[in-house]
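Okay, so here's just one chain, in structure tokens, the form predicted alone.
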Amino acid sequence: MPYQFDQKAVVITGAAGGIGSELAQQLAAKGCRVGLVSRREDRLRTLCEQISAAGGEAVYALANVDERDQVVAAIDTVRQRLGRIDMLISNAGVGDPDVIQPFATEKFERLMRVNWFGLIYSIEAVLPEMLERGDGYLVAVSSLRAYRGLPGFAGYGASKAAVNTFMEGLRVDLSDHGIHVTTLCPGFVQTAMTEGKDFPKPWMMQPDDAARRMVAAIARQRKVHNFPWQLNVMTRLGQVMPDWVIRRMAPRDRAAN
């Protein structure tokens, strides 16, 4: 049975831009009242202006999502404006590439920081009460790059290989407590994380794209979702490629990067 949005009270992390904001939009469409969390309060306030100009209902907190008391303070004052929390969706992320030489540890703590521990404590600040009355769902953004190593994106693969851990681990753990469990990996989508940055993009999606194929998988409540396909698939051809293959592939100063 599809899920059922209508008057759902979600949290959106990372609601500010790019695929967050159109979450937000095509949520609030299918009746969702929806609660934005970023630490841009113009564009939050706009989207807020948006979404009740269509009808829709939002509110929304500031927060660093790699700041634990934030996300959480932020999702308490969501929950008081919109009363329990029906889903979560964790959809903030960084994509710094790596810098090897020098080694930048600094990049790969920032990396970690607001792509995995963001995650930890958006879900600390719901799954409680989700617990209680033994309902919920919980929604992590993930990538296709999570399925493997690439030269210049270790560090953001790696973080986004935490992620996707994480949710299937969690997902059985929450299996009998009535709580769903969805990871999405998208490709490549044309957001400020693409923009500028010199590497191959097939298949790139815009954020109303991914948003709508998101918002589907989720309305048939998928474990795991990746798409496009046609990258999926190349994905996984590129889990069992030599190491000299995908050194062909990549740029040739990603590690000066």
Ligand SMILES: NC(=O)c1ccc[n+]([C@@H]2O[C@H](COP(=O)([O-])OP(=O)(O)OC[C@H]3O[C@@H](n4cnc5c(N)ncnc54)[C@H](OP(=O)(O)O)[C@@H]3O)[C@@H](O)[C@H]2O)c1
Given for the second form:
Amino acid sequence: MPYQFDQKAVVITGAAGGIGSELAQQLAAKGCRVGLVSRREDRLRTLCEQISAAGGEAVYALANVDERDQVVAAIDTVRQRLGRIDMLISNAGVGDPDVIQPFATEKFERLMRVNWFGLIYSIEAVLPEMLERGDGYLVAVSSLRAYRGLPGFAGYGASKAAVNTFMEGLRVDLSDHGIHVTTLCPGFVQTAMTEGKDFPKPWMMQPDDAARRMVAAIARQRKVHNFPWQLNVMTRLGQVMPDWVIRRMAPRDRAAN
Ligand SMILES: NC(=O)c1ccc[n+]([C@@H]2O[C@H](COP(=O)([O-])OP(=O)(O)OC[C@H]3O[C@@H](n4cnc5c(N)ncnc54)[C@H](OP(=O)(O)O)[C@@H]3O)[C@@H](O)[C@H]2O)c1
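Counterpart to the form predicted alone, namely the form predicted together with the ligand:
Full complex below, order starting with the chain above.
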């Protein structure tokens, strides 16, 4: 039976732009009451106004997701205003490319803090309520990059591999508690993260298209959804490709997705 979106209270991190903003609008159009969490207040306020003008319900709270206290406080604010949290979509992310010479540890720390700890802090903020109720839905926006370490994207890929592995384990742990877990792994999406990056982005999707596919996967309560299928096939082949092939295919300009 498909997931019933109507009247569900959904908190979405990284809602100020790109995929997160599209997810918020599409879920609100399906009857969800959405709580938007990000850093840029002007964007969040405008998005709330747009959703309200379209007949939906949206509230926002500010947080840098790599700050545990901020995430917990922001999601508490959303909970107070929406009454409960039925679903978390942990979408906030950064896609900084690797800097190897000189080796920029702080870049790798930031990738892990936002992409991985941001997920952990968000789950911390919603899970007790879901466990108590015996009902809830956790969704993580990961990436096809999770499946193979690539030159220039080692840090980003590692952060998303951590997300995938964690959600995979959590899924089994929480299945006895009425809590569903979905991991969404898109390929290239045209957002600020990929904007102006001059390298091939095969089968690139528009953010509204990517969000539609994500909402459909959530409706079907997929465990993992890798898309588009063409890039998923290429990614699977990439897992068994020798390094020399990967080296030839590696882009000169580096940016993650
Ligand atoms: N674009 C792609 O090709 C692609 C492909 C695969 C996966 N993804 C994943 O999809 C997700 C969304 O990415 P996108 O493409 O929509 O990128 P985007 O347009 O750059 O949006 C990123 C969102 O994350 C928020 N964010 C970033 N750092 C944050 C922080 N420290 N605290 C709170 N919010 C933060 C941003 O809002 P604020 O700046 O207001 O905080 C923004 O709303 C990410 O997890 C990304 O890894 C993207």
